[in-house]
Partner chain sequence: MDWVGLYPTWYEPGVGSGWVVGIMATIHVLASHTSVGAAILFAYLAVIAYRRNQPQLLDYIRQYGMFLLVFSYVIGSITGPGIWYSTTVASPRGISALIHSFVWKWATEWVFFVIEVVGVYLVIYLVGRVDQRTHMRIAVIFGLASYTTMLIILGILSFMMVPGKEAWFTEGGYLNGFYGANTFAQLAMRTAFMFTMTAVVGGIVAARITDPRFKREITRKLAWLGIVSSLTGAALFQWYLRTLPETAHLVMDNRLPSYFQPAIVTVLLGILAYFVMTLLSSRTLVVWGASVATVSILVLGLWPEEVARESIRKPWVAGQYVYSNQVIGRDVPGMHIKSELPLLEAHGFLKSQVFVPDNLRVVTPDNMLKVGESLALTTCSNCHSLSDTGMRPLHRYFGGTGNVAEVENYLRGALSTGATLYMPMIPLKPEEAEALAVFIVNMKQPQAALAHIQHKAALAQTGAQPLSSPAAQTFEVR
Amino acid sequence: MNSEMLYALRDVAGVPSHPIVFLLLGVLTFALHIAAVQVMLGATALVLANAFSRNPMRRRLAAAMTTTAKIAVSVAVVLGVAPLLFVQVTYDPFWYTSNVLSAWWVIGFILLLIAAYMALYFFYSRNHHLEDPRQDARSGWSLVAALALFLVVGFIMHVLTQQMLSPEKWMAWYAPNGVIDPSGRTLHDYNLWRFGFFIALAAPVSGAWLFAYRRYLGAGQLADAAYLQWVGRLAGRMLHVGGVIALALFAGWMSTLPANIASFATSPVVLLSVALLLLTVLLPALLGPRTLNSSLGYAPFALGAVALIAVAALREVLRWTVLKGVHGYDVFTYPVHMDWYSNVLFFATFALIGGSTLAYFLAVAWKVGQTPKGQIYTPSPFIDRIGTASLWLIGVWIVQFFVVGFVVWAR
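Please write out the structure of this chain alone, matching the form predicted on its own.
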């Protein structure tokens, strides 16, 4: 398929802001989304590895990670919507074609994700006493099913992303041997190195998460020293072993790039991403006991988040390089029809409503973690005002939504 055809598939309405805005927001929101996905996968795997032990520390971790995984699914789903929308806006000829070619799986994605979450929640509902090693963990099959289905939906999304990068193969996939196949039942293209890299990152990301978890417990004196040390050792192993495996898979991914863009493997964005991932793996060893005794315990996860932003940028630059360098499609030539209202509304929602609400939840969670065991935390007047302000902002947003809708309808 030539570049003229690709340009003809664009939305004639253009985009409401410059494409660079969508690309930057896509990088940021994808990094947040994939961090939640990796915590979800890592936490679920930790539950599976520890829930059936009689060791009290392993059972305690399994109980905590069950709650973590359950929440991480919700966060991953919510944060996954934004990068999906951004790629639909900027790369619509590629994304929609890829979706149509595997439509059956696109629809199945939703059903499988629902089934995965229900399986995870079923395990949670059956094991409210998971922390007690004297009681058996029940319905382990549902946990295995949840983890397997999470991997399947991740693979579907990987295939859709991979297929959009190969427009020269679309006709062969749509009409193999000249016979049209409109069923959409086939997953046509994948790169196991790339998929494996993003899945393997779950180990070091979850290891960094465990360091934050340990610091959270330690600050509030919510656990004994033996448990904190055990969690620290486990987190270190996950960081080191998982980090090495992830980087090996990353090297495999880069080695499979087409010959005409093979130099991308040594580009600055790739080197920066590798450097940040390595630094994340090494950081706990560099900080030593301060990961337990100070707020630096949160540093590995914070640095890991920065590394994931670099990886997300790498992924976006690679997409642009393939589509521009190989197929002659330049996203920056997309016609811009500036829509100031939607731009202001989006950034105001993101900064004011999202910022205030997130700040309130993080502040409460932080303060609860700092409260010694046996004491009840009471929010300060300042934190109360943040929570009240976020509720008012949400109310104002809902009112303006209906007012604008009514005005548009009335005109």
The other form holds:
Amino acid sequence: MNSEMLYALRDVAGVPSHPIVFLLLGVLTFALHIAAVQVMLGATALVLANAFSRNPMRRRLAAAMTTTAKIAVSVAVVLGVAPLLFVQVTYDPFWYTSNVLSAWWVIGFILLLIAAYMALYFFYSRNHHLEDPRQDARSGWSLVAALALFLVVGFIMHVLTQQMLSPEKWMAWYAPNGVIDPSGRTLHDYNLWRFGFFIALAAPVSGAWLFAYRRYLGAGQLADAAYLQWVGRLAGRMLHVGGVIALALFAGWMSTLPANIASFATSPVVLLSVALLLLTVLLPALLGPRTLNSSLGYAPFALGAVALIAVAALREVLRWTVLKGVHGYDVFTYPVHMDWYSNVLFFATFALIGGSTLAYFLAVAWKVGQTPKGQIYTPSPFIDRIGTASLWLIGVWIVQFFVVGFVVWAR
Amino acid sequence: MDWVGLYPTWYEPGVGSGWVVGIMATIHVLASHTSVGAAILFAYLAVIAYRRNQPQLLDYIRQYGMFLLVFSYVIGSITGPGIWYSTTVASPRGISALIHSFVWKWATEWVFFVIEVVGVYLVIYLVGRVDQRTHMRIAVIFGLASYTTMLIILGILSFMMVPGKEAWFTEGGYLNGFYGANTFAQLAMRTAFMFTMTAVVGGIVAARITDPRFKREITRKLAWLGIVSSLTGAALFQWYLRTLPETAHLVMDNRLPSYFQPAIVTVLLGILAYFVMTLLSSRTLVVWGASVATVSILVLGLWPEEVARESIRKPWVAGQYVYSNQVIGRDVPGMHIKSELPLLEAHGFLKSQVFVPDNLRVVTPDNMLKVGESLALTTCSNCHSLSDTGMRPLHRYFGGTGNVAEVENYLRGALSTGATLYMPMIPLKPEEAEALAVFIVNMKQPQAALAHIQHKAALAQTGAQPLSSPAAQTFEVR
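Return the form predicted together with its partner chain of this protein as a structure block, the form predicted on its own having already been given.
Expanding to the full complex; the earlier chain stays at the top.
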């Protein structure tokens, strides 16, 4: 597959902004998505590890993590839409080919993800009293199934991403020995180091999440000291052990790079990512008791998110390096047919409506969580104003949709 | 030489890739329309709950919301990207055309999706935890944000059928592609039917209400919502029909399955009767009844509708410039898009298509059948199953003939020149048409196909005739 053929696969309509815009948004949204995925995996694993114990603290954590996992799946799915969109814009020749070559699994991804999510909900519905150590946890099989299926769908996504990077093998995969196999039943390529790295990251990311959870409980005086101490120890262990394992797998991944781009392993984006991951792992130790007694308790997760952005950037730079360096495909030469209206509409919606509404929602949710049960929370006038602004902004958005639409229609 | 950037083909022999997309889309439409309608219903119920001090309505919101968390926010939110995934593997250039024209619109919709997902949890879990005004405001934001997702996707769905304005072909521009009569007609119609689905699915939850008075109140609300929205939707459907391009009407009159219209009318009358029944007596609202009504809408209403929508935009799959077989079939100067037909006419599929194995680029008697299969995969399998089952099996259109020349004549005549209204123009080179004809004949008459191949091999060996046979020269091989 030469570069001329790869360029021919590009969409004939071009792109409505410079490719760099889509790549940057792809990096940012992938980082958010993978953070949610890792919290989802980590939380599910924590439920599995603690739900069947008689220890009240472990049962309390299991109950909290069941809710976390359930919401994290929703968030991971919805956040995953954006990087999926952007990869189709810039890397359509690679993404579409890779998908078609394993089409059966692409459809399987959807069905298995639904099954995994349903299994998690089933476990939740069967264990409303999980926090009570006197009651047995029920239907553990559904939890095992959910976790196993999450890993399977993760692996499918890994394969699709991996297959993108090997255009030289596509023809052999599509027509082995010159005989076309259009069934799409085969997963053709994988890199267990790379897959293992992204899965192993679930441990330190979830560890950082537990530090935030501990601080949240501590600030609202929602738990006793023993529980907070236990959660802190567990979070530290997950961060340290998981971080070391993840970095070892990362080193393995880098060692498998093709010879002509092997120097990528020591490039600035890799070094920055490793440094940020290490700093995230070490941060709780550096902060000491302040992770419980001050808002710095949220710092490990915040720094972890920054580290994930660096990892997402690393992943994107690697893709560009492989496709440009090995296959002669330059994403930055994609023909641009600029469309200002849709550009402005997206960024205005993203910043104004997305920013204000989510700030309002999260502020209310946060405050409600720290309001003792049985009491009604009433937002401050400031938070109220954000809510009112959000409502107006969405209203204005809908009005502009119809006004612009009717004008265009009538023209 | 320039290449035609067609992707590899995924072929699913059981039901066909097109039906995989259809099944995914049908399920998604039910889940997503229900959730958008329910979001608006929640906003309305929250407002009257607080104005009339009826906390029971908030309980109903919470219960319906919990149900939707699985029904819409598990199944619906996963089958949404699922439509992307299924179209990616079934029609990559079709979805790519939509993505590349409307990426920012989809990205904007994504912002509202995020708001929607966070919003649904808040609407459900904050009942009784925040003051009334705050909960009401969150419910209204959730309802409005949900509806914006429908506003956005409808323009893209309409573009699949026909760009909003004819000017899009010459001037380009996202607005010209997005907005048009079909956009607004479809939006209005779907908005109405969305409430029908909300009312039907809401019945599954309402049927569990134990307080008879409250059950009667909710049942009446749902019934009126269902009756008014069904009748309005039926009226708006007529408007929608009038905004369809002429070709869609021709396909509708000639190609839609006979069960389509009776199924739509039956399900509409059935649903109306169901709502009238529950309006007259709330005791008739039971879980299994509401579940059957939901499945009926799915199978008898949405499935025929999705199949029809796919059929009537033939021969196009997107924007009236991407053929259903993925070839760019039309110049679009406004978007700097050039038709690929001239290139295919000059060089044929085998020479110009990216994903053709080298051993199949030149037709020989030895590879003729395999070349034919490759061409059938590329040019036919998006709409026609190559097996006995699935979507519009290809062999049925040739009556099981054993006459290769007869099939070849059709391929080189009506098909290569684009003379069949609902079929793409497929400019096959003579040797390609022959190979494809052999493959088609081989589906039901393998002996006839083999005889033709042997005949060609003999001619090639003696040098009596060039490899490509003129279609005019027919020979019966049965």
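Definition used throughout: the rigid core is the maximal C-alpha set that superposes within 1.5 Å between two forms. For clarity, every value in this text was computed on a predicted model and none was experimentally measured. Numbering follows the first chain given and starts at 1.
Comparing the forms between the two forms, with one rigid segment turning on another, which of Leu111, Lys373, Arg233, His337 falls at the hinge?
The hinge between the moving rigid parts is marked by His337.
Quick one: degrees of rotation for the smaller rigid part between the two forms, relative to the bigger part?
Value for the rigid-body rotation reads 17 degrees.
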